[in-house]
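There is one chain below, alone, in structure tokens, taken in the form predicted alone.
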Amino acid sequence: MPAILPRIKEKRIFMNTLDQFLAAAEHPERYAAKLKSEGASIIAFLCSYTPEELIHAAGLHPMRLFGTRGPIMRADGHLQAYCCSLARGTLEQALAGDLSFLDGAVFPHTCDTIQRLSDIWRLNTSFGFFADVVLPVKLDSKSAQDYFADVLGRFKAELEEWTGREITEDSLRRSIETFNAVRSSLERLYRLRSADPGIMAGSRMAAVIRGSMIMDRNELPGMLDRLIEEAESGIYREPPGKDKKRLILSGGICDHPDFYTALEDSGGVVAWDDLCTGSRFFNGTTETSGNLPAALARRYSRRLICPAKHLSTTARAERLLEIVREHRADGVIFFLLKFCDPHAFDYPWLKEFLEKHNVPNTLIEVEHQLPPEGQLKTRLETFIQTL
């Protein structure tokens, strides 16, 4: 395995919680560095589908990437520029040495540029471990389950022979203990401030969103718990906004927190989402009894779908009004990445989907980097002033 980096001798004091978050949210490269420093070995993955239990069971710490907000210019060399920012993005910031911390990387097979991104990374890095995780797209029949407990085993046995140490059925149901817990916290942090959107800003929220995914698993029960109650205490409370509409944000990534800011400038806030870095990351538990990796895989196919896998042919469009419903939203917004295939494919059937029942929506699209200030509020205010 790669050599721990020096121990990091930089002290931070944290006034609350929130602020770690913030930190590992904005800095995940310094997180990850602290992690090193104290022996972790560091899986990266891309893609909510990934089965973070194993990882985490394997003694390995699981970490999302985000990509880069900075210019792309060697993926460009592998990735055609039509390609999302997410995959291209990702593969710059490997190419460049920014992610020198990893011991390895995890690829579940969702859509095609990821399964491109899967070849060129192995083609093109020298991280030590490496796995593509080929999960079935049809996820409604038996046959179905039986694959992806398959695929979850093998990946199981990969990690085993990489790391040289057994998954033991207890290290396996201590880690989806471990996991139901955050995700049970996360969900509960999301219908506070569904009830009472003033409790925190949409951009500290997506914040612990993507803290989630970057910080130690073993910590973040307790750290969340904490969280929640200083959340409901009113130390994160924003100033109360008048006559605000509720929106659902659905799409794929949103790693954008001045997003939410200009969308609360406008006059919105963000009740719910539909998105894989919000609730389809954190949506259903895992059972703890009987066969793991079957349970692992009735969770992922279960959980809220995104548009590269298939339930029925209106599963994503019931599941949305629903949320909309649920929430009592005034309007959708439909945040996507440029070139996100599946995405852009999906969005047509859901617009006419919430239009036949009278719910407003909007598109709108980016890349790594959000568009300007002013042509983006002009958009969230036009939209919002419709409602």
Contents of the next structure:
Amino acid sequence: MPAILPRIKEKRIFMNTLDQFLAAAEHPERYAAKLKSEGASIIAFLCSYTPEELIHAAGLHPMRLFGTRGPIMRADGHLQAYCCSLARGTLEQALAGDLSFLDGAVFPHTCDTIQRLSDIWRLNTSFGFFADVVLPVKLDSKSAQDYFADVLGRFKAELEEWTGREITEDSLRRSIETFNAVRSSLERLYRLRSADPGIMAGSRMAAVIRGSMIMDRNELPGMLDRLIEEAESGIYREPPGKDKKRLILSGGICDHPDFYTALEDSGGVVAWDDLCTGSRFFNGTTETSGNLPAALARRYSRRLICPAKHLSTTARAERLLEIVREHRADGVIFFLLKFCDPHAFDYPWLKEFLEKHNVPNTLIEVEHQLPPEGQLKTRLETFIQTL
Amino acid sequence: MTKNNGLHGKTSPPIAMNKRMKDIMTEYYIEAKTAYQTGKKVAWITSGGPVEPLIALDIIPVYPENHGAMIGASKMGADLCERAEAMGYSGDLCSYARADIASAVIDGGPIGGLPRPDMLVACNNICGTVIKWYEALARYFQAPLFIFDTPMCHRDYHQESKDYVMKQVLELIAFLEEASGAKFDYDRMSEVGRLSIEAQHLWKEVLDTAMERPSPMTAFDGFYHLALIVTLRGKAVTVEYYRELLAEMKERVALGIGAVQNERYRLMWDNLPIWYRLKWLSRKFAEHDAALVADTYNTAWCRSLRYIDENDFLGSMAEGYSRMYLNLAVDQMAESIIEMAGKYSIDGLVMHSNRSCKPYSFGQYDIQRMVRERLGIPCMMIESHMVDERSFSEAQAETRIDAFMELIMEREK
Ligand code: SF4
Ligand code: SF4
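Alt. form predicted together with the partner chain, vs. the form predicted alone above:
The complete assembly is shown below, putting the previous chain first.
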């Protein structure tokens, strides 16, 4: 593997940017320990609709959880085996004591599973702060918008009560600016990579996104600027793979760096995605003037829709097709977690819609572990050969 | 109902009103299926949905979930679910939704499919599944969809949620007016609201007769007689029906007729019925002299009464519909079960771990633990998909029921 040598060389020189993301993504608990030693209070979340800006403005550190890739045992006593591995895996970590660095958790309304996980979490853990943020499910009406802003107002008050500190207009505005900067940097990086996928390996791009949901938000904008500069200078460049097929990854979360590697080895590359751990996370910016909770509500309602929310009956498929066209993709891979209802319900329709528009697609269903490497590669290669 | 032939489960003669129920439902489905001839509008609506404004507008409500139950009871679920899987729907999804979506495409099921909807109303006070299910229906039928969004209450019911749902009541009325072309009559609405409340009261009284020993009915009887409170609440026929059913139950009580002869043990059921095994299960428990006298499903259609104002149905329905059983937190569900267990003198809890219904099933282990701690009664679980009979293992269920009943008998000694 000739690629190994230059990679090792880069590592030594640029230890402090990409590698920081890789380290945080791979070992969030170590990163959390470091934050804690600096006095941070860490609030966990599991969903890209979490109003992280408010948590940050309260002086707390929002950290996304992704579940475990290890065995699930303790959670079995609370969640049946037909529950998605994200919910089970996260509960497992909490019950096993792997999340002792947490000061609390927040559960926005997502799917049925998360609603129940929230109750079970509250009844079986004792982290300090806990909140349900019961967001509206439909995002297409004025009354839903107003309710959204009201719910954020309630959450803000709950944070204030717990910290004993007011979240000022200024601090919230600064937080919004920070998150806007992070989101637009991530989008810039995605665009650079869409134009030239060799700029950085997919598994590394995924670590950057994941790291951005874990690391110190105050440092992130600067780090991402640096990372983009470095990426543009070509230091993270992968050896050119010839004629890689451009694919869109669509689904909930993809917490499997190995998947990107397997795909690249099979002749494909993720040119863009429609994932919670991807473009759904950074899509759209929040206005920084006027009523700020209302502005947050607007951004969360207008961004790329998740299937657990309702905008219209066709919005998701249309946006997915736009993504395919904008990024000149050769096909779509649906990457779905087993037992994830919202995504499983959308799949037949998305598939049909794509087929109507001659976009080849395939489905990969995973639990907390990927299918065995050989099997996965065969499936990917078979799909890619048809493109 | 099983006949008592002296060999199998010891159950009493069937409830006389069973026949009347069948007639009303047949009439109702004929009316719905001929709506295209009579010019009436048809709306598909979820079981926990706000149906009263539809009745007030003379729109015929049709319930895919009731249809799902019929599909299950006639054991057509596995075939339809399989068809849905061939369309790309995962076998892990709600089997009501799978069976109904497949049946829509091929006009399948026991009544040859449901009448085409002119409009769709989905209320998420029971689950998020209905949102996805109705989106699929809206695309397939090209029908307008109204989502009645009732934020989950968990532990508390908040003012902002109340305001939001109240606004949606008005939006719903505007939507229905537009989709039906009729004008909403607020006086008619008050009357419909009154009838709905009255029917819910009667339904509650019917279920309360199960507090008697022996109980004149079981939860399994309830699953059958539930159909009207779900589909036709707000109609006079429903009030009449439950009045008569209540009279029959009271008569059975007076005569000492128990649904299970020699009723010795009183059990409670949690979650939706396993539609294709109702008979089998009721016989199985009856063999052990056990009657399932209470459950969390039948009671879902009267537990909101406490939030509804008889003199202001429209103004109070937001709260009533939001505080549905499945829209509460797990610990509140447990409280409700513990309360019912006391009220109905329950000896054991039978939980249906329903792969179809995640919001109903996740949390059951915690509920079990709370029930055991507080009441010390045995609990058991049976796993299935409520209308997909491929998921049910009779042998396993049988072993579990036997072991569970042994535990209960031990305790009674
Ligand atoms: S949206 Fe899907 S993956 Fe996410 S928690 Fe819900 S069921 Fe699990
Ligand atoms: S069974 Fe459960 S998931 Fe299915 S429609 Fe009913 S409440 Fe929803």
